[in-house]
Each structure stands twice: as C-alpha cells, then as structure tokens.
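Given as structure tokens, the chain that follows is alone and in the form predicted alone.
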Amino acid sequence: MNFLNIKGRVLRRTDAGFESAVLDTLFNKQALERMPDLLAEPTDVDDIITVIRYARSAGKKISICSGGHSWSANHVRNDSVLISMTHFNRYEVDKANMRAKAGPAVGGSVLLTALMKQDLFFPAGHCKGVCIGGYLLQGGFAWNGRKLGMACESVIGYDIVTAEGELVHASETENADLFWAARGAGGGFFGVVVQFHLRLYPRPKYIGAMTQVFGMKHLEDVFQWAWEVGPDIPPAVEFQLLMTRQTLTFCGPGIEAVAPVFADTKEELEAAVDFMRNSPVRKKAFLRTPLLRSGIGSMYRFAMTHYPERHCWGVDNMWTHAPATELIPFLRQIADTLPPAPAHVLWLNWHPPVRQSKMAFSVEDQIYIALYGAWKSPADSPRYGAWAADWMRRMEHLSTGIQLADEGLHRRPARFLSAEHLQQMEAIREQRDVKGVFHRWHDAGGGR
C-alpha cells in the first residue's frame, strides 16, 4: 500500500520511474519544462476522493489525464497532483434503451467499433487512441458530427467527483450547472468525471468516402472552390482538405480533398458527393477515387496516417469566416514553410447550425483551419516547435477563436469560449471549486 492508502499506484517526484511514468501519459513527445509533484492512478471513486482530499490538505492543484492526447500537455503542470484515469476504461451498452455508460479512459475508437457491431453509433472522434474523457469535455468533433452535433450534445449525464470530494450526478435536471460546464470546459473543468452517460443512435446504413488529390500548384484554385462550395455541402459530409508534403503517405507535396459520408439511405450517400463529382477543379486532381464504401476501421486507418505515434507536435488552430481572398495568400505561405510529413494543414468546411443545446461550448465558425507541426527528433524542436503558433498569430486578425481539441494555449492565448459563457463558467467555478483545487487552462484569460 502506498502513502496515500489508495489501491492504485502512487509515485512521488523523488521515486524511481516517476518522470518516465509521467511522460508515458503523453502522446506528444516534445520535451517539457514542467513536471507535477505526484502521479496517482486511482482504481475507483474512493481512491479519487482520497487523492482530492490529499491535494486540498497539501495545498496542491489537481490536473487530470484520460488518454494523454492534449497537444499542449495541459495535464502536466508544476507543483501539482496529476490524476491518471487509466483504470476507468470500462463501458456498458444498453441497446434496448439506446444508452451507454463509459469511463473517461475508454478509447473512442474502441467504443465506436464495439457499438457498430451491434448496429449502434456514437459520434466518436477521428483518431485511434483518443480517450473520451478530454474529448467529450472539450466538445467533441466527431464522425458524423455535422448531422449529430458536437459529441458532448449526446452526453445525457456525468458522474463527477467534485472539488469537495463528493460524488454527484449531473444532468439537465440535477446539478445542471455542472452539466452545462462539463459540455465545453475541456481541460479547465473543475471536477473529476468518472463516468459518462451517453445517448446512442442507429448505425448509419452507408459509410463511404470520395477522395481527390491535387498538386500544390493548384492550391489557389482548390481552396477557392472549397470556400465557395462550403455553405451548400450536405450535413452527411464532413468535407476537409489536408495539405502536406507527402500526400497519401507516398506521393509528393499536395492537397488531399476528402469527403467522408455517413448516410441513412443510398440516395443520401450518392447525393452527398455531387459537389465532388461536379467540381470545377476535379480534372486538375492527379488522383481521383469513386465513392468507396468502407468500414469505420478503414476510416480510422486513413486518419491515423497523418497522426503517427512517437513524434513531437506543435499544434494551433483558428475558426474563421474570412473571405477566400484573404485566407489563400496565407495558405500559400504556410504551404511554402510546411515542415516535412507528417506535418500538415487541415481545412474543414464546418458551417455549423444554430446550436439548441445549453452548454459551455460556444465558439465555432464557417471554416476551421488547424496546423499540425510534427517532427521525429527532439533536436528539431527549436526549428519546428513554434511553426503552427507563429502562423496562427499572423492570422489572428482573421480568426474568431479556437477549439480546445487542437489548442496551443501554452504558446498563444486565444478565445475558446464566448465572453458570456466564460463569465458563467467562472461564476460556477467560484461556487464549485472555492479553493481553486483544479487547474484552469494554460492561458487563464484565453476564453474572453
């Protein structure tokens, strides 16, 4: 038994293996200049309550890790207690009632794959390895998200251990303030979610994608087309452009235009990609595929070609509704300075609906642009580490904010909540975390 008398592992900073255990929680392998004082891996709610009470008595702040895919390593802080939720990785499916319960360390791809075998669906994220804890707290951009909404909108309840060390349930009718805050707070949430209660959906009958790949010389034409067609793209499609020095992992520099489709009828599937078939730039593509039916496993494998493990990452993003004439000159310069693959630029035509859900999540726009700097050797960090943040800083005048999934707040402050929602969030924090037990975001004022 460890000094906290919890069933899970506890490591102090002076213990052998401590630093490697903390670094093992990170997908991003870029070197850090910060380190917590203690790492705890609770196995149940009682363990979590004990760790919270210890942190309060010791005057330490708490950070939480579900899967470790925070690009900025938001959960690794100095002078703090890091709670790793690795043991909270179980889920239960209630097909009859179209509901599920899942712990924060459940992989989104694991859950979705299991659900689809039962002809069920949940709007999980696009990358393998991403656990649902941080993903759902920050909002959740998902497969089929333009039809089903942000993934957090499909969360109907949370089991939360509060800053007072009390286990509570939050829903629309119970602890509604915590329910509101949990849907969008991301790494700034002031509690430990131990279980999510999820709404499930029927599995889409048809899943597929159409792809066109262009050389970099067609950049201006391709992005102009994407900007023009964006408002009319059906919600069954999450249309995206991905710019890289190594398209399809083996071709040269260029732009992958990909249209993943989740449709409930064959007619919807076919109609969803008419904009690709009738594109004015279609004939400029050096590779074109028909609409290919695929399983979710194939979709994950394709996505992960651009997000390999054991790399260093410097990531930043922006929402915008700026005209193409203002965005494209920057995109051309970004293309000219792209680090080697797997570094890439993502352009997502989002054009969100008016959200009906009452939730903290409150910043999105017509177009999403994210820059993913990636490099293998830590020795290249001075060369590539600030690439994404520097370009987003130059484009700040065109930005309406960022999303927390791809945040780089440790490098660049940015708006991720509306002013009204940030004010409401902080008012709830003052009531629920009086002593400031839980860490806020890297940039304490970024949600302006």
Ligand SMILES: Cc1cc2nc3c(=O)[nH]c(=O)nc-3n(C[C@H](O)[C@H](O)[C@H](O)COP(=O)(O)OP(=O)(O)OC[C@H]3O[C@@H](n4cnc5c(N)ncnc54)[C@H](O)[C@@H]3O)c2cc1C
Second form
Amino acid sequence: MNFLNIKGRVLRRTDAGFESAVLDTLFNKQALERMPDLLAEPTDVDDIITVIRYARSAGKKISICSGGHSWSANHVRNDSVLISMTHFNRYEVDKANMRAKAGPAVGGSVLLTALMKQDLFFPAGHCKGVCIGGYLLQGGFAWNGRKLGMACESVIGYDIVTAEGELVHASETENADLFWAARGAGGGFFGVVVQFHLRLYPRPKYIGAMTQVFGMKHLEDVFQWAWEVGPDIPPAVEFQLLMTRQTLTFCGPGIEAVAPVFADTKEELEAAVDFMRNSPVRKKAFLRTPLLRSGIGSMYRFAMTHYPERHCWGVDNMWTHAPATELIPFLRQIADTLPPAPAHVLWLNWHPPVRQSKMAFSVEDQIYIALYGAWKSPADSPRYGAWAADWMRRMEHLSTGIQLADEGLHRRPARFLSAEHLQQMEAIREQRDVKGVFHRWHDAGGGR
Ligand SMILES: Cc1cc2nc3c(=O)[nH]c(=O)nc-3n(C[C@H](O)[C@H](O)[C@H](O)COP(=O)(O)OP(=O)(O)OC[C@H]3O[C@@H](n4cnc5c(N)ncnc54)[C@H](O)[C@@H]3O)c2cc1C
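Take the protein just shown as the form predicted alone and give its structure as the form predicted in complex with the named molecule.
Whole complex next, starting from this chain.
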C-alpha cells in the first residue's frame, strides 16, 4: 500500500520516476513548465474517492487524464493532484439493446473496431490513441459525425464521482445539470467520469474515400472551390483539405482533398462524391483516386499519417463562415510559413444542422480551420511552438470561436461556449464544486 492507502500506484513529486511518469501520460511531447505534486492511478471508484478527499484536505486542486491526448496538456497543472484513469479501460457491449458501457481510458478506435466486428457503430474520433474520456467531454468530432451528430449526443448516461466524493449517475432525468455540463465542458469539467453509457448504431454498410492531391500553386482555386461547394456536400461526407509540405507522406508540398464517406446504400456512397467527380478543379490535381472502398482500419491508417507519435505539437483552431476572399489570402501566408511535415493545416467542411440536444456544446460553424504545428526535437520549440496560435490570433476577426478538441487555450484565450452556456456552466460549477476542487480550462476566464 502507498501513503494514500489506495490500490493503484501513487507517486509524489519527490519520488524517483515521478516526472517521467507524468510526461508518459502525454501525446504532445512539448516541454512543459508545469508539474503536479502527486500522480495517482486509481483502480476503482473507492480509490478515486480517497484521492479526492486527500486533495481537498491538502488544499490541492485536481486534474484528470484518460488518454492524455489534450494538445495543451490540460491535465498537467501546478499545485495539483493528477488522477490518471488508465485502469478504467474496460467496455461491455449489449447488442440486443444497442447500448455499451465504457471506461474513459478506452481508446475510441479500440471500441469502434470491436463494434464494427459485431456490425455495430459508435461515432468515435479519427485517430488511434485518443481515449473516449476527454473526447466525449469536449463534444467529439467523429467518423460519420456529420450524420450522427456530436459524439456526446450519443452518450445517454455518465457515472461520475463528484467534488464531494460521491458516485452519481447523470442522465436526462437524473442529475440533469451534470448530464448537460458533461456534454461539452471538455477540460473544464468538475467531476471524474468513471463510465460512459453509450447509444450504438448499425454499422454503415459502405465505407469509402476519394482523394485528389494538388500542388501549392493551386491553393487559391482549391480553397475557393471548397468554400463554394461546402453547403451542398451530403452529410455522409466529411470533406477535408489537408495542406502539408509532404502530401501522402512523400509527394511534396500541396493540398490533399479527401472525401471519406459512410453510407447505408451503394447509391448513397456513389452519389456522395459527385462533387469531387464534377469538380471544376479536379483536372489540376496531380493525383486522383477513384472512389475506393475501405475498412475502418485503412481510414485510421490514413489519418495517423498526419498525427505521428513522439512529436512536439503546437495546435490552435477556429470556426468561421467568413467569405473565401477574406480567408484565402491568410491561407496563402500560412502555406508560406508552414513548418515541415507532419505539421499541417486542416480545412473541414462542417455546415452543421440546428442541434436539438440539450447540451453545453454550443460553438460550431460552417468551416473549421485547424493548424497543427509539429516538430521532432524540443530544441525547435522556440521556432515552431507559437506558429499555430500566432496565425489564429491574426485571423481572430474572421473567427466565431474554437473547438475544444484542438484547443490551445494555454497560449491563446478564445470562445468555446456560447455566452449563455458559459454562464449556465459556471452556475452549475458553483453548486457542484463549491470549493473549486477541479481545475478549470487553461483560460480561466472561460469562453468569451
Ligand atoms: C492525434 C489526435 C487526434 C485527435 N482526433 C480527434 C478527432 O478525430 N475528433 C475529436 O473530437 N477530437 C480529436 N482529438 C482531440 C481529442 O479528442 C481531445 O484532445 C481529447 O481531450 C482527448 O481525450 P483523452 O482522454 O485522450 O485526453 P486527456 O488529455 O486525457 O483528456 C483531456 C481533458 O479532458 C478531461 N478529462 C479526461 N478524462 C476525464 C475523466 N474521466 N473525467 C473528467 N474529466 C476528464 C481532463 O480535463 C483532461 O485534461 C485528437 C487529438 C489528438 C492528439
């Protein structure tokens, strides 16, 4: 037993291996000037309750980590107790009722791959390694997400340990305030989620993708086309432009136009990519693929080419509905300053429907632009670390807010909840976390 008398591992700042254990929790390897005082790895709910009681009595704040994929390393904070949920990595599928229960440290790709083998589906994220803990709390932009909605809209219940150290269930009818807040609070949530209750869907019958790759000289034409065609792209398609100095990992600088499709019929699959087949710029592409049928494994492999492990990352983003004429001159300058691959720019065609769900998540727009600065050696951090945040700051007048998925709030404050929802969130926090035990978002002012 350790000094907290819990079953899981506990390391204090003075213990050998403490710092490396904290850094091991992180996907983003960028050097940090923050460090918690204690790392606890509870194995069950009783352990979590003990850790919360300890933090309260010691006057420390709590931060939480499930998969450690927060770009801003949101869980690594000074003067705090870090709860790593690494042991909460089990899931159970109830096919008859189209439901699943899953711990926060279950990888989204692990869950989805297992579900698809049973002809089931859940809107999991696009990369391996991301765990459902942080992913579902911030909203969750998913494979087939333009059809199925934000992934958190498919969460029907949460088991949560509160700031008072009490295990509660939250759903539409029970602790509805926590249920509302958990669907969008992201890294500012005030409780420890120990289990998610999920709604499942039948597996889409047809998955495929069409790709066209353009040289940088066509940047203006390609983004103009993407902007114009965006509103008419069917919800079965998550159309995106990926701008990088190394398209397809070896083809040099340019823009990958990718249309992944999740369809229920062959006709839907084929029709979904008509906008690519008939595109006025398609002939300018130096590489064009037909519509290729694919499994989810290939989709993950393609996505991961842009997000390799063991790199430092500086990431920021914006939602926008600004005219192409205002966005494109910035995109040209961003292309000119783009760090080497795997750094890249993502333009995602979103055009969301009006959402009916009662949830905290409230900021989205027609187009999503995210900048992913990436570099291998920490010595390059001064050179590339602020690239993404600096460009997003210059483009703030064109932005309507950010996604918490790709937040860089430690570098640049931005709006991530509507004013009304931020106010409601803070009112719930005051009731549920009276003593302010849980850390808030890096930008302590919240959204603006
Ligand atoms: C390579 C990569 C690809 C990504 N792809 C996508 C994508 O396709 N779609 C998308 O929507 N997002 C994506 N993201 C963003 C990702 O969803 C968020 O960073 C998310 O927070 C990661 O979840 P996590 O559990 O792995 O991270 P963590 O860093 O562990 O969690 C992030 C924050 O969430 C809170 N939190 C985590 N677990 C709990 C818990 N159990 N209880 C209470 N609070 C908790 C904590 O405040 C924590 O700091 C991606 C990120 C990376 C690095």
